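Below, in structure tokens: the form predicted alone, a single chain.
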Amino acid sequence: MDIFHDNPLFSGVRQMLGAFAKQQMRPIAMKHDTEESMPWDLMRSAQALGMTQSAMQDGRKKLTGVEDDPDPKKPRTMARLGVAASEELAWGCAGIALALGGSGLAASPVSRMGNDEQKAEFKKLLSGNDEHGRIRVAAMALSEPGTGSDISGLKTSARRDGDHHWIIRGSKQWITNGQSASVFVVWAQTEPDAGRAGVRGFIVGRGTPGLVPGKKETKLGIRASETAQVHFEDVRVHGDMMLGVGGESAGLADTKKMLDSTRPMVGAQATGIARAAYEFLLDRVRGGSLHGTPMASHQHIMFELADMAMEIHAARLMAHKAAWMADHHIENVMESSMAKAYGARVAQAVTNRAMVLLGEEALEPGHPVEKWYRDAKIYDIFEGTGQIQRRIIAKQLTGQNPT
């Protein structure tokens, strides 16, 4: 069976989101990149296409009108739809794509680990408008200044306060939607001696006393997506808002499985950036000349384009394969890390070569290739650095963690 064979569902999603990216994202991409501002108006209009802030929790029906079979053993389509959508939206603008889907980072653990009451509370906190009249967004509060990729070293703590509450204390950094979120999924250490096994997630509403959104970060790329610090100064949370209690899923140990579904989407976003730069260059070559002859007749230029096309095609197939495995309940630890790491490498390589071939033109601020070049770098850092992905792949190959 050809797992990459096209079908009307995926084709329709790609066409719809491709048109949305071209007609609504591209025209405003540079404005929000320059201003480092969230595209609030576009985020509101995107909801009409099913891109709600709780779309990952709601399932594919929000986007396609069709639900997956409820039988958990049967194949699903969410990971593959996510990969197809991610590439198209990142082709439009990676920063805006992250602004549109940033709440999904928080919605994913709630969907996977939360009970019915927690899911309902999460959606309630996302309903309506915030105090500024904007749609409400969510934030996944995980990263910290001193931990990097070593999640077992989280310093944010949660200690019991009586029989039914927890007190959260600590600071988070580089949090998507950190300054504007109406609801946070906060990860804290409940048992200092337990390492990763003691880390738990809590649903915390914005108005909770002690929750203080901090400084918004100025970034190299993906500037239309807000990144900020968040501080938790003795935030009191009811125990009912701890994720994973009484179920098979608990803590960060279960997020590994979640990442096996989301990392292919990150690889697909990187592929979308690479495709944008490649297509810009291809259009220039088709109509341009060099030293009085068509650019398409110059071997060194065409070989570069051929390499880009091969790398983008390979990155896309890797992301789709990893997503297909996730949807079919097949372990894809290695494949998801490969898709993420390779997609990031391709995005950086393609945008870098496009900058070189275009020369001084692409160095000007406001040039689309200059923007894509800046956007590409983060894909080798977030959702697990390239080094972390290679460590995961190596362990799958040999059974041992490289030191």
Second form
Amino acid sequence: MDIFHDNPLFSGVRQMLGAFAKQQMRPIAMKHDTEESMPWDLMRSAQALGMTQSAMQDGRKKLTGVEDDPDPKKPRTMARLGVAASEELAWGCAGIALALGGSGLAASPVSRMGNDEQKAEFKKLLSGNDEHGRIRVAAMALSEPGTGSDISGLKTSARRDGDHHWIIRGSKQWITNGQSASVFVVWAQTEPDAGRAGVRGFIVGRGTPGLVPGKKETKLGIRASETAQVHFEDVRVHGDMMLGVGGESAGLADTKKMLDSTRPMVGAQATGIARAAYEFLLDRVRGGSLHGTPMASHQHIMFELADMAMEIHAARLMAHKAAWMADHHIENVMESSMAKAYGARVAQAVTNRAMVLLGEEALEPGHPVEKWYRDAKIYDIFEGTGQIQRRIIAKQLTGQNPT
Amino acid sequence: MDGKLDDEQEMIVQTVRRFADRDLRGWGAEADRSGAAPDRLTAAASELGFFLDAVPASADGLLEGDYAHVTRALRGYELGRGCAALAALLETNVEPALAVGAWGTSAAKQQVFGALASGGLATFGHDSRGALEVTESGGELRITGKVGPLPALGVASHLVLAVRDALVVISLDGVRREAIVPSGWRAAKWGIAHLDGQRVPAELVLARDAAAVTEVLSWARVSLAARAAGVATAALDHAEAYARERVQFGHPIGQFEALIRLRDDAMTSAIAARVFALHAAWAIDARRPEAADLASRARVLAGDAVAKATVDAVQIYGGYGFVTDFPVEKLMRDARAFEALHGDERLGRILAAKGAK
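What would you give as the form predicted in complex with the partner chain, now that the form predicted alone is on the page?
Below is the whole assembly, all chains and molecules, this chain first.
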């Protein structure tokens, strides 16, 4: 296993994105949290730098100066770069990091399952500016009001309309970029009794009749990332825009594979939040005093910081290991879930204890540690709750799902 | 000890529970959105005897005889089930009024009771980290530094401040203050005060006695613990109802062992927090020597319990727990002040055990 600190590629990405996070994200993080607004200007400059995941396909080279070997047997670096980048950006602001990455959620199934025509259409729908003069963003529309953890029970349906079209009906919930997206990848059941096997993704442009963005949610955290309902009221889509037809990749099974590859990055984001809170506390402790004694002379405080440092270190290694496996084409279902669940646990625990140790100070409006405490909670919920991750891990252990 | 309430306590609990269920929950949600308490709170609460319950009847208040901290803890638990922010406002006058009643000069009583009787608010603060500068000359103190954030400090007329071994009244008239709306207890009229050589005349120095400081802190700790137990219980009640309704993988999620366990452990802590708060309150009322220690320990437990219960309630709600349309994310924000106010309780205990002031 490589020691990623010594690898110039990974440390270079960390340095570059760490600087970006510090200079570009931190100064605007609280504003977008308070206003619950998307950082459109930063999203534009990040896109130009090749830093959004939607630009990952052609932007990776721009970001790192190297391209992965196209030989599928050779090790890649993409997954490890992904976790390094995720941690640094979430250290800046998890909400903004998710806003920068939101389009990537939708781009990923297109790049994995889409044919050339679909990729071209997706790219076309994302080019130029939208009606507000903003960069265009994409939305992955999978979750539904009744379908959070259990994605096999999707209610949104797609039924045939003539030889070439499908009619999509249903409502989607908790959709990142749901209100602003110019293009949606919506998942619908194409065969009423087929369960997961019948679920397909469709590329749908925003202006398509019947596609109605719904209410934008106000949230506990990650408030710079837009979350909204999206309604599909008999939306007519050409069959050419159904992902995965005729290829090996199709439907939800592939989506689940995709989630295996994103979970280490999600765990790394959570680790980034934990590190932010830990570093803030460490900085306070270095200069601070308690009743005239240096804060750093107190075991009560320093052992907590030691625990935090230990947990963050472990979480980071877990995400890196899971990504290393992906880069080496080794199945990492269990390690991905472990990295995600542990990262979420550490983010919650570290931000919680940092708030306690800071005391009344952390109650002040706009205190960053309080924001990170709120941001951290979603990491135990989205992309598979902590319970779902343990279910996946447990199934790897015994082959069966515990209830 | 049979834990049976007397008739008056029973009546108070029933009345406050109705008030919490019928009014505070609804008002609290709106107050959280707007960051302001509803105007009707004052009238409704005054009718129920809040604000003046710790002011002696002889000074136009409602207190006759000794103040009952058990009754206050019973009431605080119910208020916490309603809304933490509004509960903080309803309880804010108690420590200042009791402290002035116990140790105040006639001038202090006249000033503070007069303000409270005419509808004013007071608040209590503690310099838990020794951050304030205090100088003394001829019985008069001068205090410099930042006080807060504290609930009600944005609008209060008086602050009772515990600093080192001194318990003082500060008239906030003319003191530079910021009114703030933090993330939790948003409607609690929070404020930060900046004292710049603030003069405290001898007549407003209530006590120069660490025991007095500890006693007031004990009242505050027990009240915080009782309210925290109420917030924890509310979060878990919401989560239980939701888990009964929400179906995933063909079962109500409340049937999954992991979620049963999650809620069950949090409920054990919430119940323990309530019982411990009542026990500490009883010790205060009975003037037991261990009362202060119990009050502090009760708050350690309650602080942990409310943080855990609210986070776990959000977890049980899943994606719905994270959005403001459902009640539990507010409770997760509200949980923090119970641990933070008047200082990190564990840190305080450690410093006390080491003999630091």
